[in-house]
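The chain below stands alone and is given in C-alpha cells; this is the form predicted on its own.
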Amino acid sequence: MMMNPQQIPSKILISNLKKSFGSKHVLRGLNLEVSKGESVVIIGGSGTGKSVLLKCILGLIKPDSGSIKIDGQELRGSSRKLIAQAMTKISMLFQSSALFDSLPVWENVAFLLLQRRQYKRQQAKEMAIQQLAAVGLNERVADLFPSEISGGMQRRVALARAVIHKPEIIFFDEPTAGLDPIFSSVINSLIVKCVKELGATAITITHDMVSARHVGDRIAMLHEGKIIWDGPAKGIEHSKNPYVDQFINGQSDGPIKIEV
C-alpha cells in the first residue's frame, strides 16, 4: 500500500530545484517529496538529470536554486557541519559497485566502520561477515578480492557495504545494470529485504522497469528537468501519460524525441 504523505512526515523534500551546466539546463524546477520509509523509483531517459539530482542531494553538485530538505533541515546553503551531519544518514549503492580493488571483500563492506574508527578490526570483520551472510554470501568470500568474484557477487558486496551502518536513507544508482535477469531478480529482492528491515527511505534511479516495479512503492518520471508523472508502481501501466507509456513500453514513436 502506498504511504500517505499527510500521515507520514517527509524524509526528503525537494522544491523547485534547478541546475544548469552552461547553456544546458538539466534540472528545471524539479519537485519531489519522499516520505519516511518510502521507496521511490525515478525513471527517465539518459541525460534527463537523474544522476544530477542524486549528486545535488549528496552535495557533490551545487544547485543553482531551489530547496533540498532532509528531515526538515535545509541543506542548500547550510554550513558544512550541518551538511556533514545530514550525510551520515545517507548511503549509496553505485551502478558499478565501486569496490576498492586493493581491499578484500570484508574490508570493502566494513570500510565506513573502519574509517570512523567505531570498531576494532576483528569486530568490524565479524560484522562484515554477518552482513555478507544477510545478502547470501558465505564467510569464504570475506577474504577474497573483488577481482576474484563475479559481477553479481560484487553487487551483493556493494549492497552489504551500503547497509552495514544502518542508514536512514539509501540511494540506488542503476542497481541491476549489467546483470543477467536472474541476478537482477536476486538483487531486487535483496534491496527490498534490506530496505524494509532497516525501515529506510530509498530513492532508486533505473531504466529497468522490472526492477522499478519490484523495488518501488512509487514511481516518478523525470523528463526535461521536471517530474512529469508520479504514482503507485503497480499502476504505472494505467498512467494515461503518453511520455510514461512510451518509456515503459520502449516505443520509438511518441512524444519523447531521440536525437540520432
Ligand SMILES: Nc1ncnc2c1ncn2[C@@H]1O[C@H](COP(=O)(O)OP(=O)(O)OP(=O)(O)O)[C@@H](O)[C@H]1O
Second form
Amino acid sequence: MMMNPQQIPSKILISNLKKSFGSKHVLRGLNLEVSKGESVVIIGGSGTGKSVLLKCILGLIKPDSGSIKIDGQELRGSSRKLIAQAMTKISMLFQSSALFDSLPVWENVAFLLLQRRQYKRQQAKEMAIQQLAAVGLNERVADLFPSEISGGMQRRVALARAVIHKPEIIFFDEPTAGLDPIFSSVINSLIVKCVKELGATAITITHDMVSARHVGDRIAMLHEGKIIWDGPAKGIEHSKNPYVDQFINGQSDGPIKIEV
Amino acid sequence: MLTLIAKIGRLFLNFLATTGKLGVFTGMAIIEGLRPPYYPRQIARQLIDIGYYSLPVVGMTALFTGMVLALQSYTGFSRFSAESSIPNVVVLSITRELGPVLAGLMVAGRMGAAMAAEIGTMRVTEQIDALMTLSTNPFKYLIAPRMIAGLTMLPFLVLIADIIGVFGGYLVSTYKLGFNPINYLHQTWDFLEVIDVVSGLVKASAFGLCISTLGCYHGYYSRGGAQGVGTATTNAVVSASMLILILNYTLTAIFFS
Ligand SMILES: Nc1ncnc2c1ncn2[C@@H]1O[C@H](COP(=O)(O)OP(=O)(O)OP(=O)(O)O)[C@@H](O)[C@H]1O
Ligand SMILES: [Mg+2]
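With the form predicted on its own done, generate the form predicted in complex with the ligand in the same format.
Now the complete complex, all chains and molecules, led by this one.
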C-alpha cells in the first residue's frame, strides 16, 4: 500500500494475518483497515475466528504470519516495550465480561488507575463510582463482588472498566450476547456514547444485526478466515453478496455451509 | 512389544517436555517477580492465606503426630527398656522429618489446590487475558506473590508445627506415660541441635516453593472449562505431594550423610 506522507496512517492495519491451531486454519490471510475514529463491526458465524482476530491484535495469541500495525507501527516482531506501549492504547470488553471475581466492582473498574498508581485509592474509588454512574449503575453496586450482580450488570461493569482510562482503541467482543433486547439496546447506546465521547476507534464483534447497525459505521464479514465483504452499515441489505444476505437474514441454505 | 516401547518413549518425551515447560515457567516467575512493579496487597493476601489460615490444620496435624509418636515409641521401646529416649525420638522425628513433610502435605492439599483452582478459573474465564489487556503481567500480579508466600510462610508454619509437635509428645509422656515434666523438657532441649531445626526449615522453604509453583503452573495452563480446572487442581496436589516426598529424601540425604 502506498502511503503518502501527509496522510495519517490508519489506526489499525492488518494485512495477510494467518493463524492455525494444529490442522485447524482459523485466520487465512485476513486484511482489515480501520481509520481513526471509525467504528467497524465484524460479523460472521460462530467459530470463524472473530475472537481469535481480536486476541491476535492484543498479543494474547501469537499469529503465524502477517502484519499488525497500530498507528503505523508494526507490532509483530517488535520489542516487548514497544508492544506494551501500543497495548496501553487498546482496551477490550470480553465476551465473558472477565471481571476479576476476587475484587469488588469498584476495584475492577478502577483496576488500571490503581495499577498505574496515579491516584490514591479513595480518589480512584470516586472516579470508579462516577464511571459506574455513566453506565447507569448505582453507587451501591460499587462494593459488591462480580458474582453478586447479574450478567447484564456485569457487562456494564466490564464496559466501565474498558473505558475509564479513555483508551484510543476499544474492542467489544459480543457485547450484547445473552442479554434481553431492551438491555442489548441499552448496551449498544452506551457503546455508541462512549465511543463518540472518547472519539475512540472501535471494533465490535456481534451476531446481532440490530446491534451491528446501531453501533457500526462500517460492517465487515468474516468467513473462512478472510474478510469477504466490507461496506457501510447503512447499505448492508443491498450488499448483493450471497454470504452476507444469508447471514443477515439468518437462512439455513445458501453459500455458507454449517457442518453438523 | 513395539507399542509398549513406543508408549514408554512417548511418556518419557512427555515428561521431558513438561519438565522443560515447568522450568521455563519457574524462571519467568522468578525474573518477573524480582522486577518492579511489585504488588504488596497481593503479597499480603497470600501471606495471610498461606501463613495464617493454614495454622489450624498444620497445628492439629503436628499435635496428634507428636502425641502418637510418644505413644507408639513407648509401646515399642518398653520391650527393650529404652523408654527414656522417647523425648529424643519425638523431637528428632518432628523437627527433621515429620514437621516439614506433614506441614508440606497439608499445605499442598490446602493451598496448592486453592491456587490451581483460582488461577485455573481465571484462565478459563478469560480473567488472565483481561489482566494482560490492563497492562498487568500475570507473573508479577498472580504468580510471584504466591511463590513469595510459599517460600516464606512454610518455614514459619513448620516452626510452629515443631513446637506444637514436641508439646504433643510432652503431653502424652507426662500425663499418660508418667514422665517427669522437667526432665522431659530438659532432655528434649539438650538433645536438640541447631541443624535439626534448620534442616527442617530449609526443607520447608523448598516445599513451599514447590507447592506454589506447581499450583500456579497447573492453574495457569489449565484449559477446557470446569473440567479442566478440576484436572489442574488434582494434578497440582498430586504432583506437589510427590515432589515433596522425593525432595524430602534428597534433602535428608544431603544434610545428614
Ligand atoms: N487457544 C485455542 N486453542 C485451540 N483452538 C482455538 C483456541 N482459540 C480458539 N480456537 C479455535 O479457533 C476457532 C475460532 O474461535 P473464536 O473464539 O475466534 O470463534 P468466534 O468467531 O469468536 O466464535 P463465537 O462467535 O462463537 O465467539 C474455534 O474453532 C476454536 O476452536
Ligand atoms: Mg468469540
